[in-house]
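Below you'll find only one chain, the form predicted on its own, shown as structure tokens.
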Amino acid sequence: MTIDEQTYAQYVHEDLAHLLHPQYYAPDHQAPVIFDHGEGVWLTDVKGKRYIDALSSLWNVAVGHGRGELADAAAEQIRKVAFTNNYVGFSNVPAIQLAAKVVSLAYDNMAAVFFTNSGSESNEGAFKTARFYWNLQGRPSKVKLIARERAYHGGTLATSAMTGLPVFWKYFGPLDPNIVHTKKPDNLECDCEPNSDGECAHWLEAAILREGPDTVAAFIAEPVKGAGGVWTPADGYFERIREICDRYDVLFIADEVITGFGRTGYWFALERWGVQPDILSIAKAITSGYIPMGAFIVSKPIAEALHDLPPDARFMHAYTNSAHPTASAVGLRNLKIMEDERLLENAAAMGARMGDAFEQALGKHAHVTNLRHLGLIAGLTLVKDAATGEAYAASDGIGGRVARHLREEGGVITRFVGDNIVFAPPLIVSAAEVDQIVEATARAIAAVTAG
């Protein structure tokens, strides 16, 4: 479909008449880009510009755009039937299929899984099922959650709490007090290297001790910090987590609902380390993003204790939508596709060529630093002077002109957080099409930094 500017004109009056965006701020919505469809990484929109998707439009269109396999999946499931009711004594057959392929597909020491229909969803019920957990045990003190600073964890009340991105918290408030963030300590001699933003594993045990370790439930971290600006952990760090939590009896959270399914190279991303969550997190790429889904997966100690209930210690959580039979079907058929096209291995190839080339063509750059990815996963900052490390005032606006540039002038979508751009192209992204994102990154920054 290709529109006039009339009938353009027309939808973008209706849009700010009656759409309220995520993150809605109205000035940011007077010439939108509207999407009418995509084919690969590649999106177009309304007027026929095409894009490349370098963001798998927010991190979850994995297996990219245009998969009549997954519209026949989802198709062949609604003619069946066209929706089951999950709770007590009732399943369906997709859904424990999906289930029983994600638990192989996790890490070793998984066992159950609750779906949701987004990463909020999974991240609120994670923390509740960690407080639920510490019930059965008999240490109901143990209430509170850690997470981190940069970190984003979703939008609900509880998980916008989690975020550790102030600006996510204005207005809001007052916010969950057992929610807490980590912080770097006063006078703390750390002997370990510290992650891409600066932060160290001990800063966790500081934030245990702080709060005292019969209060704490659980910690909650995402292998890469993605929203927040994709910043990536030093080697050690993440086998340095697992064994704080182990000495104070603190479950861990894995956040993956960006890094699971592949994007880093592996089906979930603490593989790469050896390290296994309590509970993990997922959403986003499991159904690639063609129909909502999420889910947090738990251990087998917490699928025993939850299979295990005292009559009057009903697991009383529940969504409407848990467990549907179209977005588990869904879901069933595009884990098929990463299996069959080798999606994770071309992950890895793809994003170790993203990785090279950034640094090739940016590495030196006066106004870059801070060069980071792992798998298919990037970031970079913006500086007003790499040698000095001086940064932009907030008032330049860096981030949000070189996107701009980047997608009007070199025809590539992604997404900026302050100072920093970030990518996360689709899993079946071409070596071409890795190299055009980073020539047109590269001409885009060259551009809009040349005054």
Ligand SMILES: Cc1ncc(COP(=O)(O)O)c(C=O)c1O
The other form holds:
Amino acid sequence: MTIDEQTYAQYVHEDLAHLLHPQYYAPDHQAPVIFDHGEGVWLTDVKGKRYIDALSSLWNVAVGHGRGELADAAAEQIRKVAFTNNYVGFSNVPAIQLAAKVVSLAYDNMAAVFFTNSGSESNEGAFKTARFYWNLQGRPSKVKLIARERAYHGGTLATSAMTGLPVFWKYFGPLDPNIVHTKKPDNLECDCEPNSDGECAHWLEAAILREGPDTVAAFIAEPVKGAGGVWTPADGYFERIREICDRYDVLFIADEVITGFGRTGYWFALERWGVQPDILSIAKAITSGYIPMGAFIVSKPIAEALHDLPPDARFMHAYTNSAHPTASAVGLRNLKIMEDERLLENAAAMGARMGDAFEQALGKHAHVTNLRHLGLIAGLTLVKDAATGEAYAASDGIGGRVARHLREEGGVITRFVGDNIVFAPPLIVSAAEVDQIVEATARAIAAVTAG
Ligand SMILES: Cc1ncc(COP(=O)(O)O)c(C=O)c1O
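To complete the pair, please output the form predicted in complex with this ligand; the form predicted on its own was given just before.
Now the full complex is given, and it begins with the chain already shown.
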């Protein structure tokens, strides 16, 4: 479908009048891209303009757009029965099969899945489960959650508090004082190689000691901080995190809402370092965004504790749409696509290609620093002077200007976070498409930084 200017203007008018978008700010919506259809890594808007979707839309459309198999899986299940109650004493076959499949793909220590509708619900449920678990262990004082600066964990009240980006807190407070963040300890002397944003595992230890280990239920971390600007961990970081959590009896929640299901070339990102979390939060790529779904997956000890509850301690956590049969059917088919098409291998190969290509195109650029990538997720930082590290003034809006140029002139859609530009194309991306993303990005940076 392509539409004329008058129809477009009418849509914009109605959008502004009636649709409150995520992260809403009306000036963003004066001349929006209104999408019409997609195929593979390509999206087409209602005016007929084509774009490469270099962020898998919102890091979720892993198998690419326009997959008829997923439409068929949903339609088949809806014809059979779209929804059934999954509460006390009821179940359904697609959810049972998807739970077993996800456990088989996840870390060896994982045992049981609670399905949600989003990443926020997954993280919120993971935190509630951590508290519930410590109560079952007779340690009710363990109620706090430690998260990291620059992390993004969701939009509910608790997950907004977990999010370590103050812009998400403004006017929503007061936030839960039991949710706190790591920060650089005073006088820290250690020989850890820092993560790409400067953090090291000792920041967590300092936070646990600051709060008191007997008060801390869990630590939550994304293996790669995504929406905060793509910040990758140093080798050794998560191994140390695991040791520290074990030392102080703190559960480790891995938020793999972005990194789960192949993004880094592994089913789950911590496999790279041989680390296992206690609770694993997922969403997004489990259905490639074709239908909303998320989950948190618990380790064997937590699953056993939940199986053997005392009669007065039912796990009263629930969502109407938990273990939704249609979403489960789509999830199962989506994971089959990933296996049949060997998308993890493609993600690893295309991620390496994208990292090398960015290095070659922008590694010595006067306005680019801190190129980073892990598998098929990458970020770069725009700076006024790469030699001195001098940043652009916030009023320059450099990230937004480059992202806009990239979209309008280069036909590549991605996201900026402050001065950072981030990339996470679908796992099906081809070598030619990777090259096109990198070349268009280099051209956009050259044009905007020259002007
Ligand atoms: C790492 C991470 N966790 C949680 C969430 C929240 O997921 P949702 O928007 O599905 O609630 C996101 C969303 O981008 C995310 O990137």
